[in-house]
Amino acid sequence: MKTGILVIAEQLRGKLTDTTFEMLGIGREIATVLELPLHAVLLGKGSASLFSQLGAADSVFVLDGASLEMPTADAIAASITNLLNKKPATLILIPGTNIFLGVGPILSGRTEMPFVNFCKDLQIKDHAAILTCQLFGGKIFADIRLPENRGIVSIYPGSFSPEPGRSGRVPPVETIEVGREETKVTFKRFIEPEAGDVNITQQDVLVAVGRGIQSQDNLHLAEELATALGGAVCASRPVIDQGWLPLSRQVGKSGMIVKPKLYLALGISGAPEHTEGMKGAQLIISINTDPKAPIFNVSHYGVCQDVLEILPLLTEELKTQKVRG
């Protein structure tokens, strides 16, 4: 029986995530191929507001109640499963991300339908659903044919564009009501992290540092460079660890996902932790002494040399040629 996808929204303190644009462009593509139908689901109250961003699904499910003002795994579950005994639906996207947590595998056991994790491509071959999915940090990755394409997938941030999932046109809307689900889980309060110095994420230009640059001393090296390329320093896991730069600036699966217009990786050997988070740049350059390094195979252009002899003549070679122009 054809029924339709759902693409589960994910909102943050009012606004839409880029994660739900990756699923609406993905789930958009897979609709249009096996001809179904595509909703969005807007979970939480005084969500309803935001449906108008939506236009890339056919429909929008607007989900309020009190369970869901600060909605826990059990809850955003429940929601979800009362919706699909009123709105049946084969495919149920969802965000891989902290606030959908441990909700798969509850909405699995409560629907029946299998759950399949980590998921950075989906793809429809021959009217089938295979999904591709990375597993111990992306080390092995596996590919997976859901039967009858029916299942609950956890869409990897950052795994898709998110611009065939923007869209001007407004979808129609209907708001269920959803029942109070007692839960063992409360959510009490929103603490609000410490403002890093740098948004990385936001950064168009990053300089990013690895125990290439075997200092603490050494940082001011990639400092100079991003002031001259008028971007931020970012780094990996083990200058992090080492306390050398705070913990807003890691870039990886452990810390941002990163997609700048031009990455600069300087030392970095390139673990797939590392790796993970900042393959989506537009143009990546890498440093190392090692030739053999990982990096090199994600990089667009690699220099085999110690980034402590190289940097001070890229920096300078910068402020000539500003002085130049």
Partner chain sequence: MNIITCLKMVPDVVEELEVGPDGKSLDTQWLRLRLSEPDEHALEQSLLLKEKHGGKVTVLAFEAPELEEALFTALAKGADRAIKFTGDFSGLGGPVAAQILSSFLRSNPQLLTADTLILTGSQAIDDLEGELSPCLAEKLGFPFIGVVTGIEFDPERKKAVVLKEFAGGLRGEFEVPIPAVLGIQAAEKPPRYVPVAKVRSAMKSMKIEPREVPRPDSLGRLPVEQLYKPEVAGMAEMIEGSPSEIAGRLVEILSKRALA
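And the form predicted in complex with its partner chain, for comparison with the form predicted on its own?
One chain, no partners, no other molecules: that is all that follows.
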């Protein structure tokens, strides 16, 4: 049977996510080099109407399974395992998102295809697929050679441009019966984000604090700077987990995706789960005592200093500047 490359499309509440188009873009590129067909896979109740956006693929497989409304990892893995019996594939791209966390390892166990996590780049060198994965919070990269170009690869959101994955072409669709999968975990309901006092996605200027701010008592320094700049304070996950700021202020994978004119990253290491949410900012300035902090890789300007020392000086300087006009 002919094999191919599969891109498992991701949707949240009836909308395809950007990661889907990122995977289609890079999937198209490698499919061309390896001379394999590229198929997009749609799972989820009512998802069939989304197929027309997946024209970057040669064809779309729509999996007909009733339990896929808000699919759990085992349900997704079961459907794909069934699909593979009918449509074998060598390479499967899945999104490295919270929705899909766990799908790769489960699918790998059931199909004996190797699973590779944290992939941020994929290249074909002499017909071999080389994956670049980011480990240890983005501090180390690992290049992995996939034996026989066969595997399940979890793609870090934001690693590729979604544009090449968008297409106006209407692809052929094949509906595939994968059976009703029994899942032991049942989805009950969505819990909407708490309406925050400020919507950080709407701010032009964001002052973001990370663990480097050290204590809740230092937060006022960031607040004062934000006021001087006419912006708002947001944060990385540890600050939110400590309860210093509400969840509505979290930037990153589980938090908000922000694209302000200015993003000041203060005492944030720049783990991929954080940069996923802010690297689209127009101007990124980072202050961090660690000269090797990965945040500097996505910043336009960097300062290697104690944030507690720079912060008050910066606020002061801004105020004087205003007075001077």
